[in-house]
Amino acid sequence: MVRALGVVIAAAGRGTRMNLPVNKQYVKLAGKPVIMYSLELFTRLEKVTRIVVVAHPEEVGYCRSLVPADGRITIVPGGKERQDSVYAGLRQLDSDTQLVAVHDGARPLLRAEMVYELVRAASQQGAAIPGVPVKDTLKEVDGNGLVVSTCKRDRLYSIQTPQVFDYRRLMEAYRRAVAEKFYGTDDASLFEHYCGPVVVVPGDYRNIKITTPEDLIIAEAFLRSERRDPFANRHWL
């Protein structure tokens, strides 16, 4: 049984592709900052003992002004790269944390059902990440724009967050990565490199990351079509 789930929300990115005066985590989605959707979800989950929001160093004060009064929430400045920022958040979690979920602050449409499934899988396997099969044909292209090869789509997945890990093992992976100056593409890549296999559980095509203005339009459409998440207050297994 899960005793303590820590959460690190990465919100230190600049989001330059949005072409807006504020970072993507603070853009209004249906009248509410994008990051608030994730915060509200995680604060409703009973096993979440600590939530660390990693903000851009210049935006810590602004982020703090948005966050609801909850003793479980801490806001810390991020680092140069996303990996540095997540590590800063991980170091804030209590030593008795059993599992940790690392989530992108720019993914507002996460549902509690997915968190439960990831926690269940990570409890058994040590690490679990959500993924959805890619829909488009993928091709490898060289520096001249010429196709080198066509990828076999049946084994390719687009990986989302949150990614859930055994906290102590992920911390060990991060410590070794710092010592060796190794940077992965995501948290799971560090776990794979230093700790072992990571299991993929079914993701959700609605769990999009707000990266461009068009993503806001899509997210608003999903919000209008969604009903209340029936798993938000479900007991943990």
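Form predicted on its own already given; the form predicted together with a further copy of the same chain follows:
Here we give the lone chain, stripped of any partners or molecules.
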């Protein structure tokens, strides 16, 4: 039984690959800034007690102007790397927070159902992340554009967010990572390195991260095709 879920939304990245003057979290998707989609979803989940949005230091004011008045939402400035930003967000949560969901602000299409599954798995396992099987062949390429090796694809998963963790254990991993200057690719890689096994639960091919201009076209198409209520099959713990 999960009493309370803290949420950290990472929105401090600059998204240089979008070729846009505005941060990708604030690009409009079907008329609404990308970040608002996940923010609204989390505010509608009753067990969510606190949401910390980590914005770029120069965009804290702009971010605040977008966010609805909700006593649970705090906006803080991020740090140099994504990991520094997430840590800044995590430190804002109450020390008795049981579970925390760390989410990318640039992933607007997450569904409540997947959050429930992750919370359920993380409350048993300590850490749960969404993943989908990789579709394409992957190769390692050297600096000259030549193939170095072809990856074995059988057990490779594309990892998404939100990633849900036991709050105290994730904080311990972050403290040690800071002390040792260890940088991971995502939050789970810190948990894997310092705390132990992380379980992968089925992700959703629709839960894309807005990274390149093509992703906006994809996200709008998914929104248009969405017939089911994102709150369908609501069964909380």
